[in-house]
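So this first bit is one chain, no partners, the form predicted alone, shown in structure tokens.
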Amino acid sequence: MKIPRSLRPLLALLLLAAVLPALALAAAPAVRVQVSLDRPQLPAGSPQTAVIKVALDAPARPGDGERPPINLTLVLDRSGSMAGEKLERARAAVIEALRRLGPRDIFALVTYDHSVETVVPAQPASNSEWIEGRIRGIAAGGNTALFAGVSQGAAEVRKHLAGPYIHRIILLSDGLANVGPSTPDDLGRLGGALLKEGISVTTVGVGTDFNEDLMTRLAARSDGNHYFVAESRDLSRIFASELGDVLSVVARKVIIEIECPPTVRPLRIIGREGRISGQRVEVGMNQLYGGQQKYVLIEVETPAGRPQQTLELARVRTTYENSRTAKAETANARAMASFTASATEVRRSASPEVYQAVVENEMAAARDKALDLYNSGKREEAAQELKDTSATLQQKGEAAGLGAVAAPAAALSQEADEFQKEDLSSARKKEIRSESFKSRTQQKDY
């Protein structure tokens, strides 16, 4: 059909209205990178040290839209302390899991306790029925092989390795490691070996008898989550909550490569772990989620400047994997600071969203030290830790014309009384542990 010459103009507008929503979303970055200073002007005269934020903010992925396939492994403790309502609920939610997942995904289920089973091998989520029968079958019991299970785990996400998957594994444990390598050092280091390998963990812990160390050590390490469920009605939820986060995954192998000229010497990254060698620091993240903001902190000192002087502080390198093309993607920013002789301004370049970040990071720290000091029978210098972490933030607030920001931290101060007692409880040991680590790692609460 021959088009008449007057359409032909109209037909290449909605042709070209047509074409480019779809080519500006191609076009879009996955992450937008914003770089931040607590005091973007520093006192004149002296030495001074500041706070670099980095901020990753993923877009939520579009309801209807693409998303990448998951290659998703469960392993499940079966030990005999999970017998009764503790293993039905459990089944119940890795039933529910599995519906959640479409027919690109991968599905695995894997089984231990004093020795391991793989329930469901690896294969396509879509042959639900035959899984969930298997998942029904499991019984309880005997003792707690958690090393072997996951080792396990990871041998089935291996199998799709190679694919366009998300890859993650969730362990889920009510009681403690006792057979094969059993301390948070162990999982800790096998947590980092398989975050080499593209795979997260995130650990939900049942109850009070797990150990909370390892567990949130084995999710750190991989870049993983962790929740704390005090009752196993709550797992479904739980459950829910890490599918919606591995489902919305927009960018994985992330690295923040945080370069900083001669002048300026790197201290430390608050509330990360990550890696400093001379000028340079390098922070790793394995996924980030839509409709998520993650962040680092990186303390630096820097050589006294002259009034109205702009200083460099560092220059900041971003790339990470679009989830969606499958494509680098890479962003660059900058960290600039200037100095001046008035109080008054530096004070009012504070920024309240930084200090935020860091006094909910010292205080995530404080309290992880306090509870390792109070573990080790040391409760009078847990105590003294939370006191002076406390004091020292309130100040620095005070400082900055930010004491409403640092106002939280006197929180601290009120739970030294906790750690001078003899009776801190399993709970509450668990529920520090968590808080802290979402403090750190910017955990959405379930």
Contents of the next structure:
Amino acid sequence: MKIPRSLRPLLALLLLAAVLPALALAAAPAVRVQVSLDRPQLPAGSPQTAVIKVALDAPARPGDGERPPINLTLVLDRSGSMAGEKLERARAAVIEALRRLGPRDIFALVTYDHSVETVVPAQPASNSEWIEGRIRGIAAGGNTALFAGVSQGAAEVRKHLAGPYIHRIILLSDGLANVGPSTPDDLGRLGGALLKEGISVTTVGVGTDFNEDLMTRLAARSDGNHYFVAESRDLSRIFASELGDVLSVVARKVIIEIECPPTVRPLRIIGREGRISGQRVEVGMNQLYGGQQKYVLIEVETPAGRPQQTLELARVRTTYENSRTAKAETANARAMASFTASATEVRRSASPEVYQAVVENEMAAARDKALDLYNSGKREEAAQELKDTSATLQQKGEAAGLGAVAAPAAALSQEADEFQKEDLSSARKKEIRSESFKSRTQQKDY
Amino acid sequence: MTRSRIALLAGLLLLVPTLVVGALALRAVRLEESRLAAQAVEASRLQLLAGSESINLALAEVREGMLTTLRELSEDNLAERLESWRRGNPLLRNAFVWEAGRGLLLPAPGRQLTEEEAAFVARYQGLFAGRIPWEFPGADQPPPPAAAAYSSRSELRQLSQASPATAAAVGGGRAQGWRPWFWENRLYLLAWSESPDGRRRYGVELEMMALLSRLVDILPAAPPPGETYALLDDAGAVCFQRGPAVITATTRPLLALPVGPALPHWQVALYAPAAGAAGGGGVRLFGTLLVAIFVVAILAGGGLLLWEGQRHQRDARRKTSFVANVSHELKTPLTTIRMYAELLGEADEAPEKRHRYLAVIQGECQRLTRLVNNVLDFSRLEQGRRDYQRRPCDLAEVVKSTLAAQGGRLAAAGLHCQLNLPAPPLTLVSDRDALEQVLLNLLDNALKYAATGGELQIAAAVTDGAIKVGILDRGPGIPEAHRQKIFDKFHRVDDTLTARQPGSGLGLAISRQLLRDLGGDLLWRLRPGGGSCFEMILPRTERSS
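Switch from the form predicted alone to the form predicted together with the partner chain and print that structure.
Next comes the full complex, this chain leading.
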């Protein structure tokens, strides 16, 4: 077949047009990395501190797309305090959760009081009738061996650790762990160890008697979610929300590496936990949920710059496993700042979004710290911490011309009175902890 | 009394072997129970041993793995390699590099330490400062006595794991160690290795939480009912457990075994609160109950057989004596009748003599008839075939007519009869013939046995719904031993063939039976002043029977 010479480029273009979308689709990264600064224009002439916000955006997966299978183990507290409505609601919520799973998903259920029982060993969720029967048979009684429960749950998850699953333990408890290792630190470290295996523990605290420090620490260190459920009737909703998250995981084993040039010194990570070693900052997340943004805030110190100078503050390298393809992907970005002599320029360039993130995280961190102080009996210091943070944030906001963004920080000084005066109720403490947790991990509202 | 002696002997023959067998069975139950208990304890001990052995093996694997990795770790960029190993391995908590003379190189001393790193440095200060030796006293040495019970497999394993480190130490002069470390009452584990040049020591600290979490599978997943297995930490607190028991600080384990050198002072323990005892107790209770039932059944059955045998023997004896008595009784009047009939046959007798002979023959015939009637009555009563003709009748009239008919005999025996009846007519509904028969029997008895008293009193009294007729004599009375038995069938106070008075032993039995059938009774009482008092009790109105 002979094609006229004039038509050849057109044909080539047509071919390209046909192939390109396919290429684009195949190459579309699961995660988009955006790097922004609180002040892209820094004042010249003196060393400055800047906040780099590394935001990971995971687009929601199209509804018809195949999702990765889930390896879910529920760890249910069935100690005496759960008796009655709580356990009934929990059972119903578990069954509801089970029904949301598909035949490719793995489900296991562990209950614990002072001893541990694997009610449903890890198995495909398709055998739901038998599983539901087992769930309905759970009765309450005994102490709270939380450590053993989570350990047994982890053992169930490990049975399918090698598979292409999203591994998740959901722990539901309403009481204080009183058998086995029971300190927030111990359980936090267990969470950290599980995170290394790719297992996240989501903790659901029911009522006002659980140890919020332990539950948030366990969730934070294993990159799970934490829910504070004052009323057990909300359990079904919480489970639905959590499963929604788990079902929408688009990336796993996310590692954000931020490398600063020799002149720039990383100071701290705001809100999240991570590692700073020399010029390198590393923050890990076990998974990213579709349709949600997670971010990391890093404060760095820059050298004094000349006006008009452009400086690279950091190179960001994000590696993750695309949960749909189970392939490792990388996304890179750079954080660039320029220096200016004009204070107006600096103020004009200030980013309200980044600063809002900073305010939220600083507030959350301050609340957590204040609560720690309060719990160890240092009420005055707790109040002072809140007042200081409030003042600093507002002051910085004013300086950056973002007073409106910093305004919510004023709430901290009111809370300081609360910390100073009366005895904080258990429910209020849990509320503070879970709110802080949400801010610091960008957990979606539930 | 041979009879009672035989009975006693039979009873003993029954009782003694039964009790002996019962006691032996009880003993066997006890033995079985203690054997079961010992077996359960042994099984639990083996279970515990298996648990502690699995822990040891698991820890040995970990230790081998760690030490091998450390040994094979390349020297260049050591700190970075250790760090990345620590970051990836859930079992690792901290990594360190230490150089003699320079101190810690990792965590790097210059920069700001994280909380975790600071705690690590503080924890092992004594070690890094050289105050405390790197080798753990007792490590890499033959297992302590507590471990002597381990299986050969475990010992082999321990030997094999002990060798590489020792060999390396001897061969290349490169030391390695596995260091349990106690800090603020908690156990930490450190694996370290020496660089080939011997200057540096580097290693990792284990994440105890991850390690313990992995050990959760080691205890039996489904312990036998009632048993609880637990892993106790070095402070004696439960780390985790399998089984239903609620273990508090005061709960004492049934059995506790040290885990061994891998986790110094840790124990695997078995709790069987009351449940174990209840199981053994159940065997004992059940066994004892069975033995008791067995003994009681044998004794009851044997006793019943013995009693039946005795009763049959007694009945047989009575019947023999009854037959002999009755034959004797029948023979006496017959002899008399034959003798007088022969006399009558002799022609030369005077007519008045003949009349006397006839009267004797008549009397003897009547006696014979009474006797035969009694025997017939008795068998009828025994079979419950007697028909009673209940009609209104006057008791006074019955008594009087019976007395009138027997007046001659009474007078002949020298009995003065005294009748003492109340004024109103003693009417009642009853069987007149039966009443007459009872009265006759009683009068007969009085004639036979109480004629020496010379006096016979018949008195009647009316009470509510009953008439009582007493027949009182001044005879010898009834000996104490026979008072309970005189109304028994065939019983005679003197039942020898040579008894002075003839009798079948049926009169009183029949009389009482008749009166009872009519709704009344016959009783005997000692008469004040000597003699017997037989009391007939008769209901005034007929009771439906």
